[in-house]
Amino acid sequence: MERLRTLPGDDVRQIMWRFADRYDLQMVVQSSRSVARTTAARLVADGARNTHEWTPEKAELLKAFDASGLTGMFMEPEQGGFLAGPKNLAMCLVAFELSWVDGGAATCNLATDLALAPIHERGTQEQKDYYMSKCVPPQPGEDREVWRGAFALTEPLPYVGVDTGVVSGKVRIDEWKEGEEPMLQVEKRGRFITNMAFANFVTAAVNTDDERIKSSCMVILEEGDEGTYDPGAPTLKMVHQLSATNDPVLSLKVPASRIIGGYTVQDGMIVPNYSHGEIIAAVFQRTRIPVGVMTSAKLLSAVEPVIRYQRGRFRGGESKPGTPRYELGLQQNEDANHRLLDVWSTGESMASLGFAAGRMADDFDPIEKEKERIFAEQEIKGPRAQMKALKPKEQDAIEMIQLRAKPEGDRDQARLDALEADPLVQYSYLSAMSNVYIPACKLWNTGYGCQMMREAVAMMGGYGITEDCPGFLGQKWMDAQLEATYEGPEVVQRRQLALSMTGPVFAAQLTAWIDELRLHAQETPGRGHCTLATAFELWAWTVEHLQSAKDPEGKPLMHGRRQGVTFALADALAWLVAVKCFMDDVDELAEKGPMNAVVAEGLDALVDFFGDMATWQAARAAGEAGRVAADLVFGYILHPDCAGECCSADAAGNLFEGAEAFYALRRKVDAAVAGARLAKDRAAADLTKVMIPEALDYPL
């Protein structure tokens, strides 16, 4: 039976990642790829990464971004951009293509968008129009420079970026004349600030240092402002050298109108409309996604170079063409193929999770704006007041999920239509889901992805850590270490995920997923749906059990400060959600593939291959969830006194009330893994036959 012919192409990815009907995004992909595999690849191959300095050679990247249209992608058409509406998926696609070659090039491109993000999310309309328009390349007939921005959140030594709530940058009133706009004095020393070597403006988080300014805020600083605008020395980082990173010193006098989002004057006090925390939360909600996608690109980009290396490992020696040793090289060995399949299936799950999060953010953006409009009309201000107003909508969101899960003929369609038309219900739903997807993407993709990147490098032997390793795998492995810390280290993602994963809306969606997966398991048995459904059941049971369980001292286990419990559950959930996204993409390919003439040929073989990978990845995720569940359920129970008999099945069954239910679920998970190794064998065998190009399409 015919199996996988070639590596998945653009038509396949467009279907899986849901932009087959978006010609504009397809053009964005081609533009990004062109920059990545010419300018960025040449810089890496020529050793441009060997210096911390921002050099004229590296600056060629900026020109390439301008010429390809990537610089203006973040802006609206009326501001000089070319993409209307939300751009989260577009940013993910750009990050994916650039990181396929070099993560530093991707960071360099995304950094100005990150600087603009506070203005985009919370800025006044005047601030948006002014700065967005300055950051697009000049149009024909215009004579001006393109502005670049930098985002300054992290603080000076010694503890960089540990907590976004701790900001040592200060703002105070320098001068406030009667009837005139107040002038502010801003002091900010940044650390690890990307783009700072050439930035024309900085969006900086500062805390109040004046009793006449109520709270922290973010301000816009320009290089022409009165005072010191010192980009500082290059940061001596060992990774992402194609992005400029400095430790700036900023001491500037600026008008109060530079406060992002504006301010009001109340009783002689300046009251920023948004604190720095409110702005950063809105920014990081979205900008963490492309970073997770960046690491997924590294893993998927490793597949072709590793196959080429494995097959050619013994050529040039005594082996002859036509012999297994010559044709297959290391791929004669099951271990080589199995390990590569682990890398590939992880990369697919990471990409699926990242792009799903990007699409969800695109859906969320207009809903969030509509929510803000409604609350403004109702004069509901502040996070607490909004949360209270949204509370009743949670039940409506749960009802919507339950109605969606029913067959069309069995549900109240009119009620479902009404719920789906309510923006506050949609906000409650998308907020709950994105608060799981986005931190899971950033946490799992960059954290576990980094470990798997090390595996990809190891499969190249000593060649993997050389500068001339095909695909720059060694550099990508080192770069991945940094991506795990971008925009909040792993602990920040785990904290957010731990808070979100026990919410009632997500719990309702989880129940609907389990039913949906069971249905898929009946329609396409042996594809891992059953494995994943059972693993979700075990995870949900464990959460419910731990919410009432206590340790031997009577202290609750499910508690915000009990991070040994909550963080472990967050990690396990990230594994499971990633596989769910991968399975959704494979199902989408199976459904939509026949409608694409290019994809239709050989589609069954491709779907079978992806299905086998998803089956194996589901088994890995289920194993991880089972291990975490057993650790937590039993790990906080005192080991009974015994003489070698306490671990018998009968004794263990009495360790806590409800233990039999847990054992039953564990047995179901183990049984549901049946066939997973056979699926891995089939997919691994495909790796020995798939055709690859004669050479990579970018320099070595």
Second form
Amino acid sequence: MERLRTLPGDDVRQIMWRFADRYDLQMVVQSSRSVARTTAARLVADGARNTHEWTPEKAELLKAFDASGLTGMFMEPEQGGFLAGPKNLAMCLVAFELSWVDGGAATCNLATDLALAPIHERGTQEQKDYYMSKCVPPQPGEDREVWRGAFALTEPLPYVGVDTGVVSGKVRIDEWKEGEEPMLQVEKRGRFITNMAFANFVTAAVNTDDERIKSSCMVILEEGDEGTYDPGAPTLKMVHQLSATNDPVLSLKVPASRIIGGYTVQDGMIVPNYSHGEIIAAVFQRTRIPVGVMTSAKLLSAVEPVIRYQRGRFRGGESKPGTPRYELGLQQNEDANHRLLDVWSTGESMASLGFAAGRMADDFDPIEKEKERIFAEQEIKGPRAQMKALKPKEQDAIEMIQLRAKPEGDRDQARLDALEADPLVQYSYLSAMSNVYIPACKLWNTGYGCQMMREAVAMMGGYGITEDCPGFLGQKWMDAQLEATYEGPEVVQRRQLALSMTGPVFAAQLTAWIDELRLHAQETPGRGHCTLATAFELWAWTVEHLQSAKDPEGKPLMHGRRQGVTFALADALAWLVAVKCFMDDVDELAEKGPMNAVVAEGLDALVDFFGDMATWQAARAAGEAGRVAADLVFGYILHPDCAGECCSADAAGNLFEGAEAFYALRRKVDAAVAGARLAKDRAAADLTKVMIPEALDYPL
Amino acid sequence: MSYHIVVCGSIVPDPLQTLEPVTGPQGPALKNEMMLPAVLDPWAGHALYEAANLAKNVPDSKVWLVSLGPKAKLQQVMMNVAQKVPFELVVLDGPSGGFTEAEEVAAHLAKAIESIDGLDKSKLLLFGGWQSASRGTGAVMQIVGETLGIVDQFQGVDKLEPQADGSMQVKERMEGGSYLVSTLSAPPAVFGWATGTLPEPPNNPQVGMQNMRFIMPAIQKAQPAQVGAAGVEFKSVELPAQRRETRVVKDVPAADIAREIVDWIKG
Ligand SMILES: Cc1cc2nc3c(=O)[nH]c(=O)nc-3n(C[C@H](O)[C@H](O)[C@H](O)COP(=O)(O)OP(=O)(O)OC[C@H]3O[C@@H](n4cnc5c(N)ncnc54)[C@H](O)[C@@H]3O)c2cc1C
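Could you please show the structure of the form predicted together with its partner chain, as a counterpart to the form predicted alone just displayed?
Below, the chain from earlier opens the complete complex, with every other chain and molecule after it.
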């Protein structure tokens, strides 16, 4: 029977990634795709990546972004943009399309948005209107330059990093005349600052260096300001060469109105409304998602070139058309197909997680604004006071999760409606969830994605590491490493996950997921739902166990400084959450596909294929979680006498109290993997039959 | 003088895909046709971009795009096309492949054009591709024109220039790279476009957002159009055999490449 017929097209993706009813986003996809596969692809093919300098050829990209409408995407219609409302999903889609061809091109496009993000998140209305409208390309009849921005958080070595606790840039009062706006002197040296070669303005994080300025802040520095605005030397990086990265030196005099979010004067002191840390937290909360999506595009874009390569592998030799060797090439071999399937299913899970995080951020944006409004009204100021005010809402959020999990007839619908209508409950829920989804996405997509990209490159043999490799796979592999570093290396994400993964709201959602997955497993058995449910159970059990467990010295294991414990759990969770998102997307496709005439044809086969992939991916994730759980649970126990509990012929392995419960769960996880290899066999076999386009996506 | 420009154009399977003829339940078809990505027929695309350019330069002119194609697939293609130039879409829901009868397709198109609200036939310039990527009969536009009673027809058009006196100069392709230049005193007339002279316009999402507001409802309320190939039997269907002999070469001067191609053509 014919299963997967063609590689999944746009209609399928729109359903899975939930923008089938958003033609504005579908247009954005088309625009970015056309830039990616023409201008960006040509630059890479022509070797534009071979220099660190920002060249006129590379600058063609900016023109292409302007001409295609991508430059104005981040702005609101009243500022000259064309998309209304939150734009996280839109940015993810742009990042996906551009990095399908080149990650640097994607970063180049996103960097001005990153520079604008502090203004967007926390700027005053005047700052927003001014800078956003300067950054949209001129309309017909207008004659002005498009402004581009750069975002400067990181400092010169050895203080690079995104650890916001260390900022050595400084701000002090230069002049403050009676009744006039204070003038500030800003000193900031940056390193690794994207867009800096051509940026007209920089949003920079600086610490106070003046007792008359209360805290750190972010300021906007413009090219024309008095003093030094030196973009500095290009960074000699080996990745993302289609974006400009420099180490600038900035020493400028600016009015205090450039403090992002404004300030008040209290007792002769300038009090910024937001510290740099508060702004950056809000910015990174969102901008890390597209980076994770970028790496997912790399893996998914590798599928077709690898299939093409595999099928043609022996054609140069003696083999004749019609023979398996000629028609299938390397795809005659199970391993080739199995490995490619690993790449593909990882890529799917990454994309599903990334887009889920993007959508969540879109939901979160208006809720967060509403929360700010309510707190301002109630005069609840500062993170501490806000946290206190939100505490009781956590319970409500948990109740909301539990009510949602009940079947529709069985629950108190009025209560659920009331909870869902409360913005503070929604805030509590969405912040707990996005604090898991977003770091998980940035961490797992880029980190594990980078490893799998190596697999993809390896599948092309020696060709893989040449510049001529179709799909630019070698470059993508290199680039993936940077994506794992951008906006905070993996460790920063693990730290955030370690804090958020043990929160009560997330725990309640996890419990609800487990039930929901079990229900799904009954409805559509053999799609990995039960594998995942069991793995989640094991993970949750392990967290709970470790929270009270101690090492031989009596020190607690679940502890902020014990990164060996918390980081490993964070990694395991990221695997699981990613598959959860993939399964959700497959379920969505199965449900909504029949309503789309294009997708309906061949839908069952496609869902079966995706289902098999998800099943296999769930087994991999469960294996990972099981391994981590076992080594954490046992790894911190002193190894007993080897004739005893651990490995003798009749050892029960009961090295701690409650071990039986752990074994029962692990046994369940192992058993729940039943059929996963069969699913993999089926899906891998599909790869040998799927139709791929006659021509390459983009040039060599 | 202003123009009412009606462009007939539909979608074709992306020619970069592997296109394999098969016999389906409704007769001949392409393998996995529904699932193949589609693009605006390149010939029709040239016609559309020329139409938009003409409308831009002649005040009070207007462009309609009349498409007979599967509406589910049209929506996807329009996401791209709508961003390029302003137009109003008229949709007929039916197959757009190369296996439908030219005469049936033309009849439906003519009827749809007749029923366009506010269309002034005295201003009508009927544009289309002189051929399409899915069929090479070059017959559809001629029949549509005849059905609408438009007898001034031009095929293989590369240039259309309005003159100061209201007439139009038309350049049609002839054999051997020559052009036939004619003067048309006034609309209506049919123009089957070759490639024209314009590049594909860049995307403009503002135009897209404007267009899509009318395109989506137009697609939603598309009337089904029965077109097929009743009574026709295809003895055999064959695509040109694909042959790709790709060599990766770098840093070769354009002149050398050209010389090599000429040598190859000469055999
Ligand atoms: C091409 C490029 C463009 C960039 N563009 C910009 C830009 O436009 N603006 C900007 O502000 N920044 C930019 N950056 C900076 C980037 O965000 C940082 O490089 C990144 O955040 C990592 O910081 P780092 O290089 O100092 O590594 P570090 O923070 O020093 O981390 C190095 C390693 O140390 C370990 N480590 C660090 N902290 C801990 C900890 N607490 N616990 C345990 N282990 C730890 C981890 O193994 C980590 O991977 C860019 C970087 C590059 C390479």
